[in-house]
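Shown here is one chain on its own, the form predicted on its own, set out as structure tokens.
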Amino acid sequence: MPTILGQNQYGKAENRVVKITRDGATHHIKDLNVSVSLSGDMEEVHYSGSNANVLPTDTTKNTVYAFAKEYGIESAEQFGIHLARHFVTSQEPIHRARIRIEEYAWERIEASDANSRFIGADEVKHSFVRKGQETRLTQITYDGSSWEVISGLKDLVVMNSTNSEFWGYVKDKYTTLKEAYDRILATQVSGRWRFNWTDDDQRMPHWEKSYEQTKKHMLQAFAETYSLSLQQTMYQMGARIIDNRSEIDEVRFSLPNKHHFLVDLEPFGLKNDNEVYYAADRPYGLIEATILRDGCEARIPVDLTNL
């Protein structure tokens, strides 16, 4: 039976680049994990092994580091845009570039009182501790004429210790879960949002401000929603983002319900008044949904593990 080549791509994955910007004695860090994926006229390398149209993956790696020096890293999105534009416009066989970036945040270490007087500052300007809240993400795709920028985050763990209920659900002969009228609601947020910036004629978003504001609105919605289900809370998180950030048309969340079960302390003669919980590791409920601006089409993949 004859065969033909289907979708294909290649590139260099997980290029770890750390850029230090020295502003006198004050230093700034950008810490990225950059993956480059290219596609285009690549049939011959698969059929015959001819590398005539192949830009070596080692070259894509070198480009990442050279661009960190040449352009700096203003934001993960801006850096990815520089890379994608370069690969598509500089190499005729390459028709599409996809740049995926994880960003790891750092914050300055506060100085001790004694040392603060010595160095004249409340924080050491060149010493940092890695933030542990979340990993920032972005994916930039460019085909020579249009852009798609999808940003987001993963591993952001949040909890409401009250103002959450779960009752009125379907029950059958296998249901053992008791209805809850005051429970812990906790999840580990994995979210992506798609920007409506698609071509160079549009005004580009302020990527750093957009990320911080999007995260703020998402967290505020989580905290301020009296929740009757994690689905309800998730929808409010996405709706708050779209209502407040005009540059974003689509949000997708994947939220594992990090269950906390009350421990039965009656065998020990103790009453557990919503005080002591068992934090269950697995299995967990997994709640996922896309929230869209009215009139817009969903484009973020349903399975976030492939993004």
Second form
Number of protein chains: 4
Amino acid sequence: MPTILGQNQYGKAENRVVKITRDGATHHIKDLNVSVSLSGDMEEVHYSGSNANVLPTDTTKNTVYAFAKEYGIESAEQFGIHLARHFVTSQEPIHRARIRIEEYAWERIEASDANSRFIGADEVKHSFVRKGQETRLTQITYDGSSWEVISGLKDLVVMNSTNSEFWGYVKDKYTTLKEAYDRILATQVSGRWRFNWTDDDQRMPHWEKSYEQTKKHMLQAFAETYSLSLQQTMYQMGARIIDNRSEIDEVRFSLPNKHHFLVDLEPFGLKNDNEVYYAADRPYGLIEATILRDGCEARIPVDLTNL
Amino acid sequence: MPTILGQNQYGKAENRVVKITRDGATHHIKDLNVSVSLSGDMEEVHYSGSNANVLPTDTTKNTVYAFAKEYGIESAEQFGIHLARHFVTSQEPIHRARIRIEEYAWERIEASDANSRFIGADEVKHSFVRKGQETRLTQITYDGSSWEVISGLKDLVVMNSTNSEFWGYVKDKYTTLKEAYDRILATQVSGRWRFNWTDDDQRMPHWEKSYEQTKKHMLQAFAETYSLSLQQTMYQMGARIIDNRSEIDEVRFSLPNKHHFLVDLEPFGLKNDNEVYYAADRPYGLIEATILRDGCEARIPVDLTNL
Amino acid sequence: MPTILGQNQYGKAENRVVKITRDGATHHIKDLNVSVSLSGDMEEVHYSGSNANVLPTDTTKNTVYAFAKEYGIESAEQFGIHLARHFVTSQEPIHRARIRIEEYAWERIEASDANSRFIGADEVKHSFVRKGQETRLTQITYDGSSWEVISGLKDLVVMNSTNSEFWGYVKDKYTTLKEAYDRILATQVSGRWRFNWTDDDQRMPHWEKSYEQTKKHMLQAFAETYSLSLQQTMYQMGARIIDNRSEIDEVRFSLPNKHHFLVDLEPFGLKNDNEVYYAADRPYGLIEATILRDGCEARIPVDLTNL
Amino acid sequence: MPTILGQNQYGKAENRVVKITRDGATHHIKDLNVSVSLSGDMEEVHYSGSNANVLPTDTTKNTVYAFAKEYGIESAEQFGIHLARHFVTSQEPIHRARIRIEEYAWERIEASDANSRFIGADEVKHSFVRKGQETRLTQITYDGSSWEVISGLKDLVVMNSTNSEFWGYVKDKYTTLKEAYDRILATQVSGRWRFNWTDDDQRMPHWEKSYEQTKKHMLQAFAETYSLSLQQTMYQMGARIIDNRSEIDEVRFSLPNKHHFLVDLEPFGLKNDNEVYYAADRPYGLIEATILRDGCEARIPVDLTNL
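Which structure goes with the form predicted in complex with another copy of the chain, now that we have seen the form predicted on its own?
Starting with the chain above, the whole complex follows.
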């Protein structure tokens, strides 16, 4: 046979599961999009079409829903760990499971002031509005012996309206850009961070708190860095995470430079004193890097944060 | 000539303008997407291609940016009023201007605790994260004598995890749906509301406060209505606005019923006690209506809230 | 009660139905996205939540699938007519049905040259590739006595690389645009056309042939008009349809002017002789109009072709 | 310093360039979306913000447009080779350039029959309609000595309405799926293929012909494979390419199993004889694999074909 099979994986993608937990009248919600990807002894299904080793993707979907009941959803990471362990340990031909999860945040709708015409305000504990900011992400990979957990986020749009410059760059025959000493710096963060938890014997990180703190440090580094280039700001965002979160060894960012161009108002006899900007769509600068704890190995794939 | 020209309009759509206002070190941001649409004596450009009455769409774009400097952006509504008035009063062939605006909300990034390695926390007053929830909308129409202002929002996703039933409906030969006595009710609100401000001599509404209060009342009505049908909840949302906001005479909603189906876990020996749901994409119920102050005329086009 | 109910409608949107018809080994495919919208005596469900007059949206979904079997899908228009008639005539409280349909075109995969290792080429009559060009649209409305059929398309992207000019326009203080004597003209057509078939006693148009011919005439008018403005081209597109298709009385277009800006290559010592263009995203001109058969009334809503 | 910089790259993404070539009255069009990504000695810009080694992303944009004039666009691959070579050889700090290109196909609008009222049909050689099917892709990487060219496509939707089965799979406690002996098989192809051209001394493939033939073989393999699983069909698609195109050594696919579920019409007293299907959105099976020429090494990243 002149062709052979290389890396392969399969599963059910984008299982949308919503879990309601009732604490008396107070409800809690977890809203996930779960994708399962399995690999192992799968040559035959590719070569001959024999499904003898294939757990159907429909079954992996059912398992997601069943596990939401059996284990609950404490965090996306913990839920992914339950799933990955199950597939690898319960099916001999499956050697590796990768669970990817998107999580959508919700916040409570605030009750109205005491209003006798309606249900009592203090009873409104089952009503939510989707927060709508970033999408939280995690990817759990298990091969039967060790774990890799890479969490992150996408679509978090941030802007500094000052404290950003760009000058002193290389100029070649195609360079027309003017140097800038006060510009808007804006980006839509796509970031991933890898935990150093790899073994069931290690103490597991507190996934919810870790996410909240990592996002906070990242945002603060973005806000507090006086920027001479988006690369510098990006590096500070990653370094601030590594410095403050001992459970994380590696960070990867893809940061589009969402250009805000100062509009030339001089033809209309107006001076634009860094006030009026045109927010451009395309093209955009795209700045990407891995930031590592010294001594650690890079393992987040370069294409994982792809836009 | 066997064909004639009917309603027509033209302009530049989706002008993305960001306005930064500096109050000392504290910056404020307005982030709009402005679409201009003009009509009037425009037969010739359609029949012969003569542009003698045509103000170029490029000029309408320039005007948006120039006005952001000349008038500032107090609110999307006020900005649209400046633009609409300008086009109708400055160009004789233009008899009507319609300005549509989308607004994206931003919130400040909270500074880190005093941290001597970085810029002082109290100086972080120019850093923002996009709120990312609903998109605020407005549409201003001016014909030289009277105003129509229709504001609203889209993409506001809400959910009640209980207090919703659906039963007692018509059953025909194609009906298979089981009645539900405790279901999730979720929707993605697309709503518009029309102000009764139509004349320069009337006192203008406080647009920012009106938006904030209207959204609040709408959300509370959603949360506080014990629902026997999405139609009933929708009507309450509109009525609550009309009841509480005297500046608004008409509300129009398009509410997709974002189905959350209870997953059947019995095949796995599990009981699903209103805990685990599958969030479906398509098809979805689509519930639409106009709610009016009694005695007022409906003017919001049925297709305006289209998904 | 200070508020009243205005126009309202409900139904199941975006029912994705694929119908395979087998003519021996040769299969045929119809791929539709069907949205049902019903209105009538629906006050109570809004006011009190009583569903006594409400045929569930789930039932309307079931009806779509059942009718695909019972009637087949000869054309989107014919299918919509079956559905609309059914809802209005079978349920007393329903007075009006509007069926919107999107149709996706497929073409056959051409068989390989006789290749003994595979199934015979002449047997490949069940394999399709999605054409992927425009989405065909129709909207059928029935009130129990008369029909309105508005068909059309969206997302058809066209370009003339010459034979387009733009000059002689109004210049005000915000005008900076240079006149153009040879420019690219490109747009993404969103169009609708209304048939004059309104009564069961009239001979029904041949919907498939009508669509094919209407699209052809529209494309040819776009190609063959020497353009002094997009308005002029748009009018010709509509007029060509009215002139050639007696079953159509009214056309409505929303045409974004997809700007292709000539790139200034002079800084690099190069001359751009109408060769290299930057295809911009936003903002874009937006040109909209209704073109009517003389003597006919305009009935397509202005917002129907909204982008 | 506790953190270090790992892999990093930067450049301007999504430069939309349209090139018109005039062959007398006959025009030709190339419509590309070009993304530049550079890496090399870039530590300082991350650590200190010094841009001394940074060619601005704006300059890389200018270069794309200038090269469209200087070299023309013979094919996306050839254009990417010009760009990658330029960046690596002209800037000492840049050691590696990766050019990603999307290409959109256009076809000519057919002229109307001789029609004296319009421009002569034979003159319509500058009018195009976007084909709208798949998006063609290529990625060129150059490190100063050797080339890697990975081409491919995305968003090509295909369907077999029969000749697909799925049975004989593993059943565990979460398995409820019924075996299928005649089902629809549909997918939206995301594929990449790697050329064995790596050296300027080798004869370069004919990129346009290679693409056309590769797509043809892939489609025919999809159509002509009697399928017992999507994995089997996918493998045949890759193997057919490797067998027929000696310039290609490796193929990678990500194939969503676009489920078409047979609708249960029995509640309505109807028999669904493989006629009426519900086209589901999410979740979907996701089947991915690399297919290699025997003896060759896999180099296409697993995440490159990500949906």
